[in-house]
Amino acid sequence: MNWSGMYTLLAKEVWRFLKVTVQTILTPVVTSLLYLLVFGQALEEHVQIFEGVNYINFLIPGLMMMNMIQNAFANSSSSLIQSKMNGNIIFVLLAPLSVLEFYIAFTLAAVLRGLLVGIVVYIAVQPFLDLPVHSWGYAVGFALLGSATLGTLGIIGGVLSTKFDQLAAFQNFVILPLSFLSGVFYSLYSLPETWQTISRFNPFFYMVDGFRYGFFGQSDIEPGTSLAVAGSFFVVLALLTLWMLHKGYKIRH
């Protein structure tokens, strides 16, 4: 392994997203306070899923889940686009890194940028809320896992699109639609049958769900189950995406 080589193109793709601070970790805790303000009180005195559980705490996990893995999908997507609008990805192939180093590095990054705005939306929800943590080792890990998968599929949807249409396209027809219908404002069991098990069909589901279960010990869904099906999602990802890159597809022409 070249360590030092994978840690520089790390750094680099970090200092990348937290020159922008404002735009990448400040705007999603915006999103969510909006988010929170809009369906919590409208929805608080209405909906109760878990016993014990009010609606606005409900959603905060969900909330906190589909800001990790938009930004951890958008920050490696981004890069990549960026880099081969502007031809500079050159430099990167020209380096003496292999594929696998060239993965890690992306992904790490995409991954601690998720985890970031994951924490910031947490530290911005406690003045106003107690949110309590079951489990610290599935919180985390879920949310590695999550920001993880959608590090690896931002890699595939920056090596598939060549304009930045494209990548806009594959993020709003496909990482918007997944995220939100994922369980992040409502429960499973509270849609009608053809629903749930059309749910049961995304994987982004399984984050969120898995997720939540770190936070309150109840979820919709067994979370070693929610975890084999996530885990079983990231290795497919992972594995596709390490070959489009040994390949060079769309990358080295």
Given for the second form:
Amino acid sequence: MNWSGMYTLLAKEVWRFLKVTVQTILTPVVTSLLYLLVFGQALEEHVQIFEGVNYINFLIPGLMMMNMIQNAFANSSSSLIQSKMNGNIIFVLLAPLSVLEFYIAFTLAAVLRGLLVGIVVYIAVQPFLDLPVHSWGYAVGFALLGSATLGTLGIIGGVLSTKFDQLAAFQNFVILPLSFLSGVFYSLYSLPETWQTISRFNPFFYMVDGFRYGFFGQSDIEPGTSLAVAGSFFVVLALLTLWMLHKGYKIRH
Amino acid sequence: MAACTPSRGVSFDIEQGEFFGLLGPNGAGKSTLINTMAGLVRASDGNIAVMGHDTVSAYRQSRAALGVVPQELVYDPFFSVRELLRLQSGYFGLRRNDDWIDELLTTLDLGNKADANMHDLSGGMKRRVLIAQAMVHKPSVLVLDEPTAGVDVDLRQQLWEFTTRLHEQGHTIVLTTHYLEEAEALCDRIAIIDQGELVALDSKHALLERCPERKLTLVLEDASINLPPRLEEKVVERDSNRLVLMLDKRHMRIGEVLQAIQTHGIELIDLHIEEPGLEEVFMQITRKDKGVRA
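Right, and the form predicted together with its partner chain of this protein, after the form predicted on its own?
Zooming out: every chain and molecule, the one shown earlier first.
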């Protein structure tokens, strides 16, 4: 393993998003607070999903996860598409880095951005709410899994896209609907049966639900099942990405 | 140093320590060949080795031995020059490389631009940074893909001096260029590729020998003289006081022409000899390749 090379690529990817924190960290925090304000205030009186959990509190883990996964996706995908469009991706391709090192560096950077966004959102809502943590293990585990999965999807999106437009389509027509319809704002059981069935095919649902279990000890689905589904989804995506990178698909022509 | 046999029969060795020129018209496949060497392009067939390391099966060693200066002025807009060099260094496993980075910055006259963003640098400066990036891991082989395209005369001279110095220090240099005088001035050996095929590979001197005709221009008091038939057939242009002859330097001496003029008692006002250059050789080879007689 070229540990030092992999570490440098990871550091570069982290450094890159830290250079534009207004866009990469602050914006998602503000968006989350706005969601909280609008949905939380409007619906708090009317909706109670888990026993003993008011709606605003219910909303927070979902919003955290939605932001984590969207930002993890944005990190790897935008870095890749930009370096492909600028042409500076060659500096990484010329280096003695293996496909696995490339994958780990990009995914870990996406995970770090996801976690950072999640933590900042968590801190930002503290003055207003009292959010319990039932199990740090599940909370952190699903945060890592969700960010890593979306970081991997970001690599796939970045590799497949040859124009910003294509990536925007991938982001707006795949990632955004899947994250909005993942149970961030509602419980699976508040949906009609057909939509419940459809939701069960959305892998993001298991990430949100499992993450929420970490806070309240309550969830729509058994957290072990969510872990198995989300974990399998991640493994399949990771293998697919490694295969694509190994083939040099749309990167090494 | 590098043995390569990618598609369509391009197969040759570049010796270690050589200054090697890779020439060819636009679209001939020079950049493709270089990119294949660097692993940026996958060869459909055949293989390339850098310093004995196969670019696919031993890619870590082959990439560590190779520095590539790309043709396009590409850069990551997020970082300063020094940051870019540190990152590039790190990719190659060199974490504490500031002494060499400083040396490169000084040598390439970039010392006062270390903290500048690439955005703010001129084209020539950007080109130097690309060279520094290619050299940051001290590769044995340096590939320069049209390094002097679009740079001013001063910078071109500096780049020539820099690459010559690297060559003297034992680096193998592979240069592609459109400027044939550049290849003629710097390269020991030259390959000419055209339409993806190797059409010539020889030492510079041997290539130049392929075009033995030198152009002799004479300015005379009166150019309407009758030269001996052997010389007369070599005249390609004539006006009232000017004669232009193409002479095969292997068989015909300039003295012979001057003697003929002297015999006629005509005053020679001026004389100009143009030796054949790589450009003529290049034109001859690439035209022949397309089935056109030179």
